[in-house]
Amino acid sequence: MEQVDILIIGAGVVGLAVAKELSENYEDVVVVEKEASFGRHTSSRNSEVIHSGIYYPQHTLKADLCVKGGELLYYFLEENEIPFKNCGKLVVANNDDELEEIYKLKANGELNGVEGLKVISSSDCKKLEPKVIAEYALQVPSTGIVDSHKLMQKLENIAEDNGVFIVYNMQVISIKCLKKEYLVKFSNGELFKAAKVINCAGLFSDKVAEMVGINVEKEDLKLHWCKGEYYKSSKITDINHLIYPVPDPKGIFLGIHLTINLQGEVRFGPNAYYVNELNYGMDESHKSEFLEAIQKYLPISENEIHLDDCGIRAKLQKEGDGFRDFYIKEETQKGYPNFINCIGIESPGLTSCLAIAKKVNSLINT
């Protein structure tokens, strides 16, 4: 039987984030992953968008951790030579509701701390992307994009140099509360001993939570999975900026959106929709969606977009519900002392990593 200090479960980005923040301040310190490597889920199956903060609501822990952590996160990856480009976004208006739209983002986004924001004319919009239908336009300078996968890779390879053991392939299937420690037991049958457990399993956190022995219903902590689809062309060529239409009115997601990647290629989405099953599958059933959403900034044609990839997000907010904030949670107060929960880390997860890791430092009883 193993016996660690700090045992976090799971290996996405908010995972390796919080194992990295962690071994600066403590030596023994253990991640348990069940699949092959780092970020199979979520964490790589994404836009890569680094977030401004314009969305959430004032003081919650997405607003605050999102304008905080992609402030950290540019400086990481700037440190740390990890590619990144600070492109900017537009957010699109193209009638008089939508333009009062942009301009409750904008005085939201101000009052979260996010700096730069300016509702510019279609002029204005025409000189920085001409392919653009855009009456007016949020323009967002402190959006961004960035490689998941190497700043997945750095976070796993400094929180490794610092001492971290990081195991593949261990799955956790059962947790028992003693009175100082937990113990873990994994499908290979090992046990592990932990004075201290972090909860990062991403879309299987609410099952974590359950072992321990928290009832996830009665605390509205049971997560909902939204699925999210790509596509991408390369038929358009030169999108210099992230282009967003005005969000959801559902708050559901952002909207079917244009993003870049590294190399200027440029793809579309996600759309959402609440599944049952973990099933990456894909099909065109959606692309009538995408066709509608996208010619109302950009002209294409349907055999300009082909299908790209999809993902599913971790979200404590059920179909037809409201706002639901992050869950990152020390659980004394349950019984349950030194088990911090991170639960229902969707977007804006990828831009706050860094300042979860913190909030999470913040939370340990030593």
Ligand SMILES: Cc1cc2nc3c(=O)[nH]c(=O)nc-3n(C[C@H](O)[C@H](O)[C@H](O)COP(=O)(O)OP(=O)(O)OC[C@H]3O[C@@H](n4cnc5c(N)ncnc54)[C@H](O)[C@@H]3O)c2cc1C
The other form holds:
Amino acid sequence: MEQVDILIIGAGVVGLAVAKELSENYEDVVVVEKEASFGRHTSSRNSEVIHSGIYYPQHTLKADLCVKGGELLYYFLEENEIPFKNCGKLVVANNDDELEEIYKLKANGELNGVEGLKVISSSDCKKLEPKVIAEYALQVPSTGIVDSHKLMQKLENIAEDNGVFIVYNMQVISIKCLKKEYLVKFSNGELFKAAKVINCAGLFSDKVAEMVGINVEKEDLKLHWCKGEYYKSSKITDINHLIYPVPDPKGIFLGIHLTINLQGEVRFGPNAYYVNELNYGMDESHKSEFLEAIQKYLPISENEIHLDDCGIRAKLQKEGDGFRDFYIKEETQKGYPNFINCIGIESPGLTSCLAIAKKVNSLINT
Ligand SMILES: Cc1cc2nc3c(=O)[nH]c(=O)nc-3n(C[C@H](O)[C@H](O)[C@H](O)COP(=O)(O)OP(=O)(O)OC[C@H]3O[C@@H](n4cnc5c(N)ncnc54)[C@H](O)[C@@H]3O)c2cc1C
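What I would like now is the form predicted together with the named molecule, since the data block earlier showed the form predicted on its own; can you produce it?
Every chain and every other molecule in the complex is listed next, the one we just looked at coming first.
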């Protein structure tokens, strides 16, 4: 049986960022991942946007870790020569209600410490993005895009250089809380004893919490999977900013937006709908929803977009709920000392990964 000090479950961007952070402070850190390599789920099925932090209520983890995480991430990307672009974004408003909403977003962003926010007029929008339909826009200069695969690769490299073992094809199937440690069983029959366990299992983080004995229904920690599909367009070129609609304040996502990747290719999405199974299959049944949403800010015809990819969000927010924050906690109070849960790490989890890692580090009892 293996004996380890810190066991991290999951090698998505969060587990890898936590591994890198802890490798700078602890000697005996192991990451276990059920897939054959890192980032096979949400961390490579997202918009790759470095968010600014304008959307989330003040003093929440999402607001604080997004703003702090964005700063840490830009520094890390620059220092490690990982491809990124601080392209900025425009949230467009085309009527009075939307104008009011972008002023609210600006005020909220400023409360969260987001710098450089500016409401600009139609003529200024045209100068920045001639193709985009906008009466007004909130200009968000700190937004950017990143190559998430290269980011994860670098996090893995640094962690391994610092002595972390990352073991693939290792699926945790049960966890037993002993007096001073945890007995972790894997689907291949192997057993590990770990003094500290960190649950970074993404879409399955509620299931991992359940394994140790936490009643996720009672604690309101059950995840609700929410699929998001993307369309691509090769016909639309020369867009320099990310273009977002005003989000529905009671909605479950930011609205179908336009992102560019580091090659300048244009993508639209994601949409959002709850699902019960982990199925990355796609069909065209949501195409009209895409066209309707996009045509509000960009003239486009049906044959100019085609299906691209999809991801699934690990949401604590179920249908009809209001805002739900990230859940990042050390669980002594529930009877599980040195067990740290990261649950509900949906967007802006990629942006926040380095700040989440620092938060996890601060929760470890030494
Ligand atoms: C459509 C979409 C768009 C998004 N866009 C953005 C964006 O633009 N910007 C942003 O900041 N964020 C965005 N996000 C959010 C971001 O992608 C996530 O917050 C982040 O990737 C979560 O990383 P993770 O490591 O927690 O999860 P994951 O990447 O899912 O990693 C969890 C890992 O745990 C492993 N695992 C699970 N169970 C077990 C087990 N029992 N044993 C061993 N291993 C296990 C899984 O195989 C997986 O590899 C988006 C998300 C979606 C779905």
